[in-house]
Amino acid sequence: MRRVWDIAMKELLQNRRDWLAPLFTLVLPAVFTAFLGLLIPSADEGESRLPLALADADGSPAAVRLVEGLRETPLLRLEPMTASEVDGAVQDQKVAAALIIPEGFGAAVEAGQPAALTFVGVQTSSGAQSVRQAVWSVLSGFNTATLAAKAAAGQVAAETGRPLDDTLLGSARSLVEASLAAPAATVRVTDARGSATLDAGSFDQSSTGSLVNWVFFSLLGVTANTVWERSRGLLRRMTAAGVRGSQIIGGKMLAMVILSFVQQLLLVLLGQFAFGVDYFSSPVALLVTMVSISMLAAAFGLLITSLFRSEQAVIATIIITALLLAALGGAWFPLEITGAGFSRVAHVLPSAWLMDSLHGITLQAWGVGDILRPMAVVWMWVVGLLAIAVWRFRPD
């Protein structure tokens, strides 16, 4: 064990002397975390709603009820405007669409006459079409409540001889709205996967993605040095001096694990205190995930040094591997914005499961029990990669 530790310390000392190490370990990850965090839109509720310009030229009780119904729609964010401003707002794409409630709307509704609203939107815009469907849904409920209230009030008036006035209509409308608020049948929507990444945005995505994206770059020094030692016969001399191959592998891997873990720790602290990412909601689950990331990176690094003999090939393979795992595993963008097929293929890779775990910890306060499944997949990769790397590793 002493020789394993000595080899690891030698690798760490050589890595510290390399001026490029801090650049790939902290500087570039921090810069890209900040850049992508500012580039990715925030996932808060206000930003997820589509803006609808609303011009209410009527102000009647019926118009107020309609506006309240629109405001309670999860898809819409109302932007009050005047009728003269809505065309410019839609054309300048400040809003997804606009709705004008004309003067006399309430009077027409109360009189049972047709009351037309004006919807302004670009027909080829998917956002405008979504807003139109939401508005139509609210209008359908509004029409249902209005017609039901009139029918109920009319029946009461006919059977009791009471005049059909505003008081009776108001009472009937209250009863109808209360009944519609508690329908006999409802739909409960749940997420089939229970994924936390649906809410990931801004620094929640960029910070966690950096942990997975940049962890391989911290191994460049150790892997390149291993190839250099092999090419000059230094590894063969170590074995001739009595150092076993398992000790060489253990020392190299321990150095990779330490380097990658220190890099993660720095990025976690940066994300927690500089960008407001809630990493410490479950410290134990975070520690297990970080150790798993370090072990996976070390296993990949050891395998690459076992397969390739030139420094250029090792460095190029590590960079390509890091970029592919990050891009396909959801480190650059949430997998929820991709198709279902892409997401299924991505979850063949360990990086997708690591992103699920990190998002679960930072967004939904996942505990150790919640990350067992994704970590099981990651460790299957670790064991498989290590087995191949140990089998292929040669000192010469």
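Residue numbers count along the first chain shown, from 1. The term rigid core refers to the most C-alpha atoms you can superpose between the two forms while keeping them within 1.5 Å. All values reported here derive from a predicted model rather than from experimental measurement. First, how it differs from the form predicted together with the partner chain.
Relative to the superposed core, residue 328 shifts its CA atom by less than 2 Å between these two forms. Taking the rigid core as fixed, one finds a CA shift for residue 298 smaller than 2 Å between these two forms.
Annotation for residue 93: C-alpha shift of 2 angstroms or more between these two forms, rigid core superposed.
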The other form holds:
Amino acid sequence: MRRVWDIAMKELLQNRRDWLAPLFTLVLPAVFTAFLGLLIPSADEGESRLPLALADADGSPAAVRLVEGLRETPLLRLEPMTASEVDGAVQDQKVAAALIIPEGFGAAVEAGQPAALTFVGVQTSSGAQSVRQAVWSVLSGFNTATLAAKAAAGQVAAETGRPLDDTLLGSARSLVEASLAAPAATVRVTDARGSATLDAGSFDQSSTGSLVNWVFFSLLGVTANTVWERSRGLLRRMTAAGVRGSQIIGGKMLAMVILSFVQQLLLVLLGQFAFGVDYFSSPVALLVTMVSISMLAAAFGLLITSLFRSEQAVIATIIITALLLAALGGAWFPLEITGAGFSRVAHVLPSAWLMDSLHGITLQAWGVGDILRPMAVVWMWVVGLLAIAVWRFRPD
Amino acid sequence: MEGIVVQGLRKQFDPPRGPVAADDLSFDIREGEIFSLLGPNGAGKTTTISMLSCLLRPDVGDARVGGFSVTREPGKVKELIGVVPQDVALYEDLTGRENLLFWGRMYGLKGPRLTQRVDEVLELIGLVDRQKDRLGKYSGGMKRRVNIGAALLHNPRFLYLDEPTVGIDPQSRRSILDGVKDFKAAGVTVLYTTHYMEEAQELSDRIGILDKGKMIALGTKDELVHLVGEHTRIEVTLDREAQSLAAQWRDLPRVLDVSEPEDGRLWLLAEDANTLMPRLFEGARAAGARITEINLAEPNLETVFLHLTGRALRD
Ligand SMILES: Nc1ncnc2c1ncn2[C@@H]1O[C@H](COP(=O)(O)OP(=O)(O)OP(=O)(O)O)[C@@H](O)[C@H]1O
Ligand SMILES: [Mg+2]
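Structure of the form predicted together with the partner chain, please, following the form predicted alone?
And the full complex, kicking off with our chain again.
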């Protein structure tokens, strides 16, 4: 055990001497966290709303109320224009969809007659469908309110003999709208993962993603060094001194876990205090996840040094593995936006489960119980990779 | 106490067609002596040392080092031996001292004992002043000294040095050779490999000549030279026509060997130098060449190797 520790400390000393190490371990990850965070639009910023061209050719109070309703929908950003401009905006795909309120809409609503609205969806816009649903839901709310107000006013007129005039309709409408604003029953839709990313700020994604993305880069030094040691006969010399292969592997592993853990810790602190990501809802869950990330990275690193004999091959393989695992595992963009099929396939990879755990911890205050399943998958990978690494390891 | 006893070691790389790097080697090294393995490139010196260090498993045979078997008790053997690898195996980005500290720990040293041994070894290899410099800044000779020092930290009873003087300046070589004699004086048994016959001659109590995996001769320097017989070595330098004269002289009676000329220099192994020398001058004059230098010498290990194999030691 003592030699394991001695080898690990030697690795850390060499790592400190290498001026490239802090660049890959800390500077680049921090820069990318900030950069990606600014690049990914956050859900509560205007940019992520879908643009809807709106032409109000009517201008009646009813039309104005409908427009207000649409304006309050968080999903939509209204682009008011005239009916003649709508076609151009749709053709140029400046908007996801368009809605035209024709002249006479207000009068028809007052008279209780069907009023036709024109909805134009842009075929190529992935958002058109969502806009259609949002408009539809606003319309049905509008209809409900109008009908309810009418019914209430009619009831009052019948019971009190008051004339069914605009004043009565107006006060009935205000009552209905007030009670709709504070509904009797509410349904909050929360889907385990969907809502997480819907609420996610940009740094929630980029900070957690950088943990997984950059962890391998902190290991470049140790892995390249191990291959160098093998080619220059240093591992052999350790064997000649009576050091066992398992002790060499243990020392390398320990060094990698320490290095990658320190890197993660600094990135977590940066995320927490500079970017406002909420990491510490459950410190134990966070700790377990971080240790798992380190173990996974170290296992990959060891396997790669066991399989390849040249420094170039090791560095190239580590970088490719890191990028693939990060990209496919959801460290660059949330897997939820890729669709269920892709996400399911990506969950073969341990990185996808690590990202689930990190998102759960930062966005939904997951505790230890919640991360057990994802971590079980990760540790199956760790054990499998380590077994192959130890089996294939040769000091010369 | 028992030294090293080698019994029928054999190693073939990449069988069945690969080179047989050690072919039924049997010899022993006595406690406290300096034993040299002398042989050209590829003779099997490193392979033999690797098997005696338990780094390479022999196909057949075994060896006992200090009474322990290299195949069955490698742990015990490793505690007794210090191995200086042929190529410098150290960390360039650590200082000389840090390197020694690390290797000391690998040999199981710790605490005050470790620092004390590192200080002693730094003194021994003459690098106390430079101990805080990174190894990358050392000269080739200094690196070689640290390379040896790292194998001394645990006070081994047996020290293996695999061509420790390759590619270094005469001064560093001198200090290494003197160092090896000091180890012997301190009671260490030394196994030394080299392809420089001068080194083997100067250092060794006994020498084994290795060629193509086989031990072709073994004994003290005098015993080996006797294998050649009562012969004289005549070194000749010619100003021209060395090639053709060498060919001509090979056919003279009582000339046993003639070396390949190099820059006009060649040597002959002859039974009777006195009668031969006039004929050499005559031959040179007839060929229009002039002998610019001529020396008589006792045969040396180079001659022995040539005599036994028909090839020069360095080719
Ligand atoms: N790992 C290996 N795989 C295959 N062949 C090898 C290996 N190591 C050595 N050999 C072969 O075994 C033979 C002996 O090699 P060895 O290194 O023992 O020679 P040496 O006497 O130490 O030579 P040198 O003076 O060049 O160091 C050579 O033919 C060499 O090519
Ligand atoms: Mg060799």
